[in-house]
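The form predicted alone is given below as one chain in structure tokens.
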Amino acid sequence: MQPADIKNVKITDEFWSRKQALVKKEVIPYQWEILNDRIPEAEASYCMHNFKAAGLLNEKMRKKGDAFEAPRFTYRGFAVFPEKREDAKDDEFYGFVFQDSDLYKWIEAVGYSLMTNPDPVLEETADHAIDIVCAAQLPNGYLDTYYIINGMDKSFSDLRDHHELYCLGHLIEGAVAYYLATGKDKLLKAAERYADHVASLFGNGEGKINGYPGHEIAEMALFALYDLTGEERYKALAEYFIDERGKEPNYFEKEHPDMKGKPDYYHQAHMPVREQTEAVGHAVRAVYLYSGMADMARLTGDKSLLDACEKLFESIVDTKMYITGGIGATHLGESFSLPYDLPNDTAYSETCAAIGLVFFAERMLRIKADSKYADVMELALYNTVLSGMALDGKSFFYVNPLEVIPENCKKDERKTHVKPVRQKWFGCACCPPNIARLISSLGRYIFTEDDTTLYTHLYAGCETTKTVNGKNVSVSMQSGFPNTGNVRITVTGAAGSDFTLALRVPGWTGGRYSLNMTGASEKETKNGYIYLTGFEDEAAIEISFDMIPRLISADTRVAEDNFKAAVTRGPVVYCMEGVDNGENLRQIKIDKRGTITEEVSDEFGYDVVTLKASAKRIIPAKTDFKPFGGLYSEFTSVEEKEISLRLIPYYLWANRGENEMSVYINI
């Protein structure tokens, strides 16, 4: 299966299309000043800065001819930032080591929003930047801000840490997406120059660096170059990448020898990847990975590799995801933790990490339509994904917790990562373009499609086309989601086709939902898909599905959630503010044989489905004896109020200024 092209899918649901209007017309230009440091209240990014900085010694370089050298290394540290903008130097790099990562991005996400709303405007302005980065390319193709103004004697030396690999692989995403958009090939062709310069460096040859990324992503990316190209070597590149990684003897040991002896759990280099079960080390890292081994499962059918991409699937949403969809649970790291250890307050929950489990779990639906993939693309999407910017589209989350107390986070040096209030933008600015490419491409995502049959992901309103025995069938559908669970799709020129359309049923359905049709009639339901077949010319399907409020509970040995749970409706997780349930959320107490009620609000600039239930505020009453000093005295009973708790979808928290928030609730 392959996803329906994005082309080919125009975007009309109320909910997503404005989403990605604010994409196109806030966040796209608001990220380009970022990435020219022409913000002054947000962090400097230094992303153009580097490409012009290389370009002028590259042409410098050119003019020499072979008289001319290459500065030698001189390292600089993992980041460099000068104290003022206006002390940075034109010759300099400054930033992450993977910085130039950000303007590939930002130039994906270019491409997908090109790809179905056209604007000349903003095309020039993305021609203007590629001109920038080619001019930056070396002649063997070599393409990397970092090393090629801090000198390449060392390039390629430190896969681990140095992130060469990782850029190469944004360079390669955002290049096939404008290349997509547009027909551009100019940035395309660079892509392929420095991947053709890779391929002929890697490989267990003589003379030949036998070692693998350090940030996987060239390993999805790499399959999508050959996707587009067809191009042999750049699978081969990728497959060798993923086979390599955790052999003996480890290739990290050599660059780092005090890492001998070390399982190397960070970049999932603790053993080849068919043998890995558990999901470990630094979440982002590690789906990205499992994205491009379900890539290769897909192209080559290895079945050992299917068989771990499915366990490590298992691994995070049995045991290591957030009710929000969020992952990787610690900030050491920026990575998983053990089975169930999930705090609320102290989560990394990074918004690339339920981006890249959105990566994961759609390549997962390439190969197998099952619902329990698209259950957590969707749990991801309309939670984590959402809750990383604002509704202006101008501050992100980098983290996102299900409990912010903010003086505690200020205070409090094990909680400093987490921020009550979105950021404008960040050093390692690696979340805000990812979020705009992300939403950009959504309909890339709402189905995926063989010969005969269109499944359903998503349910957002949207219009798409697929030819079956040379018939053209159009399907359009519209979607009350995420307010409500109705559905409604026609179908035309499917009749005497072998056309059949499959049809997502939720699991946060349980179930519950009612399906009428007229002009097709419903074969089998398999795997949480509904599958439909015999269209006549014109057919039309209602779908509604049950998308009532729930209180979930965690597994028992989710530790901080006992005698907890969080509410929610449909996909949408919802959360508690100060805001609007004054402070100390941790003593209030949800009614849980309470009516938890629905009401439309348009506080948020649209109409949002918010909720109220029946709740206590409790307070501890104690009396005046204190056997160990002030702080502790004798329980007797406590003092309960009745309230009435309001609750909002938990991509909304922090729109209305600082205060406190909690997803879980005392029951």
Second form
There are 2 protein chains.
Amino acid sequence: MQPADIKNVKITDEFWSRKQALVKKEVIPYQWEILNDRIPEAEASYCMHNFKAAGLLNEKMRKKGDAFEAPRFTYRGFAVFPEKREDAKDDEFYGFVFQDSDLYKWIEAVGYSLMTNPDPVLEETADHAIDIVCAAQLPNGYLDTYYIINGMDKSFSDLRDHHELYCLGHLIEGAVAYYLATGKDKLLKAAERYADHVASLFGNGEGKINGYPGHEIAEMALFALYDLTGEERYKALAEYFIDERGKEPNYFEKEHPDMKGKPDYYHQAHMPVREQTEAVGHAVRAVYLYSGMADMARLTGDKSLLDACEKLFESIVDTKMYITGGIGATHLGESFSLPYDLPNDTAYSETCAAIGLVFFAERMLRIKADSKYADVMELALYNTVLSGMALDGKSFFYVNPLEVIPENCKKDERKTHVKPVRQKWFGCACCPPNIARLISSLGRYIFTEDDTTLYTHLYAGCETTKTVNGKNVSVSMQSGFPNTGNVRITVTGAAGSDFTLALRVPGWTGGRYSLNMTGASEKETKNGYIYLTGFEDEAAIEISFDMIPRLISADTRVAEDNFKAAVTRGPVVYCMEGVDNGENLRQIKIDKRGTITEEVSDEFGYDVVTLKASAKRIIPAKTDFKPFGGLYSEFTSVEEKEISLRLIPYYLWANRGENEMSVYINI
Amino acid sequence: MQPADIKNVKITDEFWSRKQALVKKEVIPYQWEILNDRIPEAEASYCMHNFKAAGLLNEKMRKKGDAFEAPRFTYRGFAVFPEKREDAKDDEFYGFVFQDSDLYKWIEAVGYSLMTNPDPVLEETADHAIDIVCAAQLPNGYLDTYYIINGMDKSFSDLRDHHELYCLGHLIEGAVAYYLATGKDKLLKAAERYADHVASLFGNGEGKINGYPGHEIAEMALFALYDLTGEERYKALAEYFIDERGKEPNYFEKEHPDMKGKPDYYHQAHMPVREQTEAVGHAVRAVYLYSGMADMARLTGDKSLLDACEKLFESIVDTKMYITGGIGATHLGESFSLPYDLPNDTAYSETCAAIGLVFFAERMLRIKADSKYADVMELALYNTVLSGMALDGKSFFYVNPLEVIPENCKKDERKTHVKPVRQKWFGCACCPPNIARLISSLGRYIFTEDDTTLYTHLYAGCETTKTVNGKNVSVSMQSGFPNTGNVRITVTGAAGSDFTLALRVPGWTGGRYSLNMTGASEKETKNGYIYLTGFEDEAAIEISFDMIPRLISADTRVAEDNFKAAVTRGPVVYCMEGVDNGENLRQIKIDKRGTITEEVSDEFGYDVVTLKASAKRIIPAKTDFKPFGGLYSEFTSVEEKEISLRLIPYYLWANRGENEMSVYINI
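Please give the other form, namely the form predicted in complex with another copy of the chain, since only the form predicted alone has been shown so far.
Let's see the whole complex now, leading with the same chain.
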């Protein structure tokens, strides 16, 4: 099974097109300014500086003294190359060791965006950025400006903490996207050369490096490069990284002898990957690894690896995932915490980790169409991923808490990672470009396909075609998601073919949906998918999924959520905000037998379904008897005030200024 | 007003005598072993080693090459000087910079213990320890083994982080106690010489050090030395430290230029002390400072200082104190958090901080007999201080959480400071000896007195005398605390004198008490004290305070405690434990209109009042509908099971093995 060819999926969906347009209009241009250090109030990126500096040095090495003249042109009225930074020297590297990856992520987002929204000026800008990248590449294929500038003698000497293989991964992902979008292969060839160079150095032979990435991503990127090129050597290199990880003697311990004997959970290098059953360590790293493992399991049919993937997926979903699809409960190491430890107010739940969970789930779907994977993919996407970006596309959450009391976040040192409103941009700029590339590439998450079957995982309006038994089948989907559960799909040209359409029944429907169709018939329902076959030349399918609002409670072992419930509607998790309901949200108790009504609001710039629930605000009766100082009073009774509780989708929180927010409500 | 002369207060109380005996039997001998590195499984202390090494060097300096022969003798069958540690060199210092203070705290505990429990062998041991200390003192009076061993050139160069003045404070406190107990002044003279040396170096003149202690305690210790000796220069030095603190230019910033412009809340040096209104920073440091400030306010009548003390006391009691009398809500910097931020499961609530709060409250009582101070003193004492020590006196809590789920403490990195059971001893051994010295010196916290009036703050059985108008008045108190609120006091010999007995009415009574007496009469009730006068030669007073169990709720701004209440009875805060009630205590909901009944239990080795409350265990009904993976189910209803909830005093928790505990209960 493969994802549908992204170039062949045209998004027509109102909800998602709006997000994609926002990425194109706001995120991509803003990030370009950032990469070029043209936003005075933002932290300096130096990313383009580093490539330019590396190119200069590289050129000097090659031409023995000739100056490297970087191409100059303008984009949106700005010179692509800024005036030389006052503080930046031509031969110095600045920023994080993984600074290069910021440009690669930008190029990836640009690539996917160009597929849906062609833009010759943006494409030209990206072409020139690619020229700069390629000028920095060493003749042997090496491409990481940190070591090119600081000296190659230490290259690949710190796989654990430095990010050369991470940058390789993002380079490949950017190059693949840009090639798919434009057919231009300059960056793709550069990526292949870098991958070939790495492949020549790594392995178990004499004088080879038998390590693997400290921050995973190269694995899944190399499999994507293999999927595109069919070159076995990329698959082999990715497999090598996965097979070696966590083996004894531990490679990272060799690099860092001070860590000897301490299991390296953080980098998922505590044991061989096939033995791993619990999701641990840095959450983004973890799900990037698991995505690569799933790719390998799919391509090799390796049963033990597939077992590990399934166990790790279950470990996340059954014990370590917030109801928002967020993962990574603790800011300490941006990591998974222990099972059932899912604090709401000190949550980490990094946007990038939710994105990584989407990657992992999508890869599991390529192995098996089981709605349990699509449910999680959808949950992460509609909640934590979308929460990461403001409505105006100009500010972002890195951390996605499930409860916020703004004053506490600001003053309590244990919550300094939690921000009550989205921030402009970050020094470590992983989340905004990660959102940009995911939203721009949404077309690859809607379907997977095999020879005859188109599996529909996400209900987002789009058009695609598929060739079955030599017939060109056109599929057009209209979807009311997430406002309504109504989906209409038309299929034309499938008559006489084996074309099969598999429609996911989301877990949140509880199996409640209505299906009507003409020109096709229901064959079976399996693993959460309805299989339709027997298509006539024109077929119309209407399926309506039940989106009744529901009260959802967490497993009682999640101590933080005892006596609380969250409200969900379809795939969307709701929250309450102070601006609607008054502050001190912890005083609110939802009527557990009350009905929850829907209202369509245009307050957020487009139609959004908000909810009203009957609830009480409960305030302990004031007593003057304070036996132990001003803080403590004898409890006598509570004053209960009926209120109408307004709930909005979680992904929209903090778009109306700073205020309290909580997903969980007392029951 | 002064505390009653501790030598003149003989504790006869069963409850407290048991604790004092435990300190004498277990804590003091064990600590002596620790100080001498004779407990193989404990972290090395090196404390006696350091004194011996300093004495050796000192002796060498004086005698130009003669070896220093330390006195050898035995105590409890052990050589006082262990065989030379394999790893310890004669001329090296080991341990924390404040390691010396451990011995001083031990001597203080020994001193107070000797007053109530004479022990010639223990006294001889302490005498010899004092010989070692004095041998280490430099001819100019300087006495801190860290710098004597490592070189005096850097002495007093890092007042903020090193602890020379902290050690001075503990030296004085130990010396004063030992002198009061034994009349022996060798250590007292050493303390005075060190204080004189410090006084000669500090001040605002040319070439003087205009700094103050990084860890406060010297202030209150110097006032105690002044109280004992009447020497104005000790009072002046303490006043200097208090007056200089936080003034601009900031002394600690001069020492540590990297901190320039960052308000030093941690050391309470962010502003002059008279301007401080909010309790901030390291909680132990803070209350030690405030204790010194209260001493100064009492001795000087400084109104602005008294105002600051009152505001700081209110800041603690009204916004930052746990119901257990614990303070310091965050382990980050062992500090006060923001107002109303009082998390139960990540609480710091250090034992030493509660002890410091006892010090502060007691000093406020010397200024004014107001029961609000005694209420807090009593609360901290009966709950957090007592919680710090196991029933067998052999293990200790440094951190006193209000909720514990053992597995979480062990696995969640944010709770590594929280231990589910008491620990043997700590590398930083502040709490056990601090408990030891406080419990041993309980006699000084029961009463304060002025010329005619004996103010009774704590109800603990004891005997004391007071001379009024030339008449020797004998007072004998019997108390049922904390098991009953019944107190019987007999006063003899007061006829014809102005003797007045002030009896505190604890805040927790809500004014409910019964008073019967013969041979005396009630004059007035003021600030929570009943004043009795007109004593005949034999007077008997019986007062019975209402100890009905109560449900207490925290201010609604304490978000952690919304919808919860604690149970108290008299000054004792109760808690529920898993061993009595089954684990998953968060599922328990107390019947807010139910009655709470008392039971006397002998399970803890003596009679303890435990409580039974009607409650429900509430478990969400299991539903198979899990729309978002294994963790989340649709909420339908709850299963409620009636239970009888057993509550035990908080100070007894974790004496029956590791299990869940919670002070707050859902209501």
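In this text, rigid core is short for the largest set of C-alphas that superpose within 1.5 Å between two forms. Residue numbers count along the first chain shown, from 1. In this text, all values refer to a predicted model and were calculated from it rather than measured experimentally.
Peer 1: Once the core is aligned, please say if the CA of Ser633 is shifted by at least 2 angstroms between the two forms.
Peer 2: Yes; Ser633 is a residue whose C-alpha shifts (by 2 Å or more) between the two forms when the cores are overlaid.
Peer 1: Superposing on the rigid core, I want to see if Asp624 changes position between the two forms - specifically a Cα shift of 2 Å or more.
Peer 2: Comparing forms between the two forms, the Asp624 CA shifts at least 2 Å.
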